[in-house]
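Next comes just one chain, in structure tokens: the form predicted alone.
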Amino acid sequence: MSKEEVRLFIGPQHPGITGNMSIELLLKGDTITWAKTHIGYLHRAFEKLMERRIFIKSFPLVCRICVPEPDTNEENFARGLEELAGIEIPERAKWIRTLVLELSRLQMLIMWYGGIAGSMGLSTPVQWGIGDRDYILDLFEELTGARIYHIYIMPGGVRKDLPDGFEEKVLRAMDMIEKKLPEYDEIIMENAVVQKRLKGLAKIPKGWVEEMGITGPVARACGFPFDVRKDSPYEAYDQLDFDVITEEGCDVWSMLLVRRREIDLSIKLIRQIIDKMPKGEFLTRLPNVLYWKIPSGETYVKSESTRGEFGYYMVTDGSDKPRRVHVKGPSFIHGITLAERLLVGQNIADVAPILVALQICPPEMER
């Protein structure tokens, strides 16, 4: 640190930070010369806590690994246990899980869409995003009894079947959200100030994508069609018709374009799922889960979260608890390795939109 530089901390409590984390910056004037991510302000040690609990008691725990998108963690943990225990789940359960995952993706994308506007001082879309997201949280409340932590995806399938009339309510919610999207687009996408600030901002060299292991919308904004739903299909994704969305700009504007188009994609997939939803059982009977022991083995399962590839490496030793669980979330790479390099040379005013564009979920780093 030279005499010309100023040290500044943004976070852990700050509207420009995407959760309880802190970015330490060195500034020369208003230009960032060095950046460091600091964690440790949040609930953590999920992996070790899971290794000290019987399998079923970890489901309320894994939801907290990314609070706005708990279902990805539930699905990964359940699918990992099913692979280790040799359990085949009913076809209907796969489709219901896929519906839950896409609803979860959509509500997070809507909240993010308003959030990227909020990072530049546009407060109206922030309120819209929170309000329109509630249409989906209302559906989750009816389906699971909870708005955020659902604890709905379980080993063997899902906790209960879809309520009567649920599919029609889902489609009505999709219609309401879709009808509102042009208003979002007018105030965000067609805004000259937003375009001027985001086009060319924080341009990622394409070589960084594979070098760092960048995934999800950040990689797709650089032209890489990485999507676990296509590359390694799980649940019912292999029976859905969709293309991976990419852009070529490698900047924050391209990340915005990818996620905006993925809102449309999720609505399209949700309608497909409702149309193709099979009848049948929703849960495979399991042994008494309070005394459930799983044979020795190891597995790695992965899925496409809203932020990118999300995986669980799990080892069992024949007991009633996991021997080892390691959670691999995209936020560790995007929030530390990438953010620390990408922020250097940027203006202090652009820290918030850059961090929102990377869509960092701090609990994934503190797991």
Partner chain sequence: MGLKEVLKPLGAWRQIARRPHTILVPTIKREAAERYRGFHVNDLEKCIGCGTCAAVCPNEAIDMVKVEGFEAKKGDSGYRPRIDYGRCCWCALCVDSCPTTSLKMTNEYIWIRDVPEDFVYIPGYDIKGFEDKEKGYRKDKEHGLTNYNRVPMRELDPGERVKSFAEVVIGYTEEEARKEADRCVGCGLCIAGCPDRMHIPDYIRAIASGEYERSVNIMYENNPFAELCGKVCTRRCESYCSIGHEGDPVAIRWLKRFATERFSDLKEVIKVRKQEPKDKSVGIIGAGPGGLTAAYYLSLKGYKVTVYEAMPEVGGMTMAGIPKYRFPFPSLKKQVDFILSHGADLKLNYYVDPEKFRELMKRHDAIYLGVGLMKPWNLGVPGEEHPNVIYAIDFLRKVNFNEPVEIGKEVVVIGGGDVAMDAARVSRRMGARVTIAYRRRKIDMPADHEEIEGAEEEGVEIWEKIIPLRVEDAPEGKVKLVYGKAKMVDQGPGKRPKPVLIEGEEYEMVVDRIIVAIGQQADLSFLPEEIEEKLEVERGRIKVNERQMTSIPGLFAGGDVANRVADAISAIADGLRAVKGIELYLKGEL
The other form holds:
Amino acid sequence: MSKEEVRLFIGPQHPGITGNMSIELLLKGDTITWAKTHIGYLHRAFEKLMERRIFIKSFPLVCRICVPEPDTNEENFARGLEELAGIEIPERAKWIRTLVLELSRLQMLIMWYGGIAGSMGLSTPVQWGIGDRDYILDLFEELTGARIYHIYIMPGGVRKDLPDGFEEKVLRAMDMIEKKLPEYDEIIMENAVVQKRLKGLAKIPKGWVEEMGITGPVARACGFPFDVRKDSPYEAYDQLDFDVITEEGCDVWSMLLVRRREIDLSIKLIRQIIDKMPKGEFLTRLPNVLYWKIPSGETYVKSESTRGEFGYYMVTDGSDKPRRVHVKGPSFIHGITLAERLLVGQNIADVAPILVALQICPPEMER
Amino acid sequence: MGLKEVLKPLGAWRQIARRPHTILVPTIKREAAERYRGFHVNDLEKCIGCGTCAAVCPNEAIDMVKVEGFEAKKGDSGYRPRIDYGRCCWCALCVDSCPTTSLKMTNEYIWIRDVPEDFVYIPGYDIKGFEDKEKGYRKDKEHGLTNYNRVPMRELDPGERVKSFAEVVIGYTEEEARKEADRCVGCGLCIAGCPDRMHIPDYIRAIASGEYERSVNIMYENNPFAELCGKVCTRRCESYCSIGHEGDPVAIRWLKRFATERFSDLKEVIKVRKQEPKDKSVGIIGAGPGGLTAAYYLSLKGYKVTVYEAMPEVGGMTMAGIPKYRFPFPSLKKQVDFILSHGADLKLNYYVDPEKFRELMKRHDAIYLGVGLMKPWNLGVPGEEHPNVIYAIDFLRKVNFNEPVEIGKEVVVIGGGDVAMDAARVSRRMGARVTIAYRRRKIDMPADHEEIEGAEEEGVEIWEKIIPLRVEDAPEGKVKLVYGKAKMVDQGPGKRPKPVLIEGEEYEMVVDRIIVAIGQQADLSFLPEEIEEKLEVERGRIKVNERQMTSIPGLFAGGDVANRVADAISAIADGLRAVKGIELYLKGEL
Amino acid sequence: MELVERLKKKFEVIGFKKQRKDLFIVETTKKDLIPMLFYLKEYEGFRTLTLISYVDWIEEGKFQLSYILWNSRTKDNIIVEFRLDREKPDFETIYRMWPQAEAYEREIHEMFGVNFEGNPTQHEELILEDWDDIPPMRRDFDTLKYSMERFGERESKSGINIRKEISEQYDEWRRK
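Same protein, different condition: the form predicted alone was shown, now please give the form predicted in complex with the partner chain.
Up next: the whole complex, starting with the chain shown before.
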């Protein structure tokens, strides 16, 4: 650190960051010369807890690993256990899971869409995002019994069937959101300030993507069609018709475009799912969960979250508790390896939009 | 980019004219969804305090606490869940795993107090105002975490059964048994139902995890007749099973049968530690399940044990009374051989009379009386001494010992207990047409409902509300039963209705044999006078204390002769208790 | 030729399993791990390092390190794992091959106590602050005991927090 440089901490509490973490910066003027991510403010030892708990007791726990999008965790955890225990789940369960995952992605993306505007000081869409997201949370409340931590995708299927008339409610909510979206676009995408600030901001070198393990919308904004839904389809995604969205810009603006287009994609997928939803059973009976033992084995299951590839590495040893569950959140790479490199050379005012564009979620980095 | 992009965002001002998203709490109260996971409610009457909710709770938010001013019913621990909402994560696993479905969640989510301790309470007991909420998270029985459906037990076809004395129940396969055993939630309420207090959840869990040897070893800790119980136990435990409240109870009896039947040589399986030989000796009169249980544990403790049996085979009623299609002889032999292999002496055909009893009292330091009830109750109607009127226990004994017995083509069995069912089903196997005549209704029968169903499947007819009046001779070596009909008179709540004869009506039936199965009584004529005088007898049973000792020091009694339950498992329990009593007595501590 | 055959030719393969159609699990030795990773990256197209994970096999006295790689063309995952002596958990860094390995190794060093020779930042604290016990993700670290020793039972104003006593009562009842 030379005399001209200033050391500055952003966070652990900062509106531009989607959780409690801090970034230590060295500034020369208002240009960043060095960055370092500090995490540890949210460590709740989930992985350690899971090693001490019987399998079913981890089921209400895993959703807490990522607050705004808990279903990816539930789904990964359930799918991993099913694979290790050799449980087949009914077809309808797969479709309901896919529906829940897409609804969850949609509510997260809407909140994010408002959030990226908020990171630049445009706080109106933030309120809209939170408000419109509630239409989906209402759906979740009706389907699962809770708004945020659904605790719904259970090993063996899903806990409850769709309530009567749920499909129509979903479609109505989709229409309502679709009608709202042009207003968002008007104030965000078609805003001169937003365009001026985000276009060309924080260009990611293409070579980093594969080398560094960048996934999700960030990779897609660099032109790499990496999407777990397409690459290794899980649940009912192999029966859905969609294309992977990519942009070529490699900058924050492209990330914004990718996510904006994914909102449309999610709405389209939800309509498809409702259309194709089969009838039938939705839960396989598990063995007695109080004494459920899973034969020894190991696996890595992954799914596509709004932030990127979300994975669970699970090892069982034949006992009634897992030997190891390692949660791979996409933010670990995005928030530490990528952000530390990407921020260098940027303007201090752009830190918030960059971090929000990478969509860093500290809880999944610390588990 | 131009002027358009600068002006466009101003469109946001349109929102001014719109209705707000938000609702004004608390002016407007928002009702949560039908399935919302809010505060708990618990139906205290339905709850049995099994503790499954506490076991499954991931956050240890549920404690089972003793509830005051609340009487625990049968199969109820008297404990109720207390929930700490500082720990609760609203996952509703407790609701989904509640075997009785008493624990529910309401869709109430607002409850404000300034004292944190107010958020620790017993739902249903501490009234909080949302007890009668109708909406909220409920358990769906088909998709909850409790498996209510028993793995069905395969049986011989009824048409096949009546052809021979082959065992009716086929038994579980390994896969079926493990699946059935896995249903057990391990609450342990059943232990209170078992007279012998067997460690039921432990051995069931051992079966579920495939450790059959361990399972049998757990059983033998307090029951050397586990296989017998696996076949013919009256299984009070199953009526205590927490899963049985909403579905089929765990098939505890069949699982015990499965585990014990796997091993033909018990000596290799059961790990026992024999204690140092002691110089005291114990005499056991009657080689029934109770007497042999006492003999087993006493010989393991190193005492010299001699068993005296009047009949030519050991086993008591399990040998002489239980038909072979329920309890085959090789199975009994296997268990008895194992019990006797630990050093107990056996004297068969040894009928104890007063003289011999005096001698035994001198020879042994303690005596255990397990003589059972061998004298049948009479019908108490005129003409009963007719040679075609026979008594069920005599009939069953003769059949079991392969003695010749003639019953003809048409038989009526009087009674409604297990012995009546046995007599009826044995008669069916001997080719007779059988009617059971009972003075109350079918639902009042003390017999096991599976036995009643089994008998009916085999073609036994059951006549209800029949009161025998007299027995008369009939031509061609037959006998005539004259009977009246009864009406059921209510005796007030909690008491079973009493049958009262409808006067003035008489019916009759002509059959080859009348089999009387209305119960047995003790025959204590073998006791010398001076003992009989001192021995306290209460309503036909020898009075014993909690260590099974009678009013005479050193004389212990158990089984049917001392308890009113009169089944094999209580006899075994008595035997086990007596062992402790005898040990203390011989050490001079009782 | 199958992937496993090719690997077997060049390296010591202790175990191989095809867990799913797009997931392979290969167990190798400490010596062959880094060459195998290099080979997989440069010649087999597994260019992305997704995760480095760790498992404690305390009964065997071993640590397991698992490297999960991804091939963006075939869309396959491969888990390459090996066992490390628990008493002397020394290994080498691979951060020159993949930059994100630096942070992963830093976490493993902190939570598990494996020493990655050559990693420049592994001694920096990542999640824990002023940690003074054994690395917490090891299986012999008892979280409950630690928390009881450091923080004790929570005190309650009205004394309703008699959890222990109550559960002892109930346990006693169950034993009966």
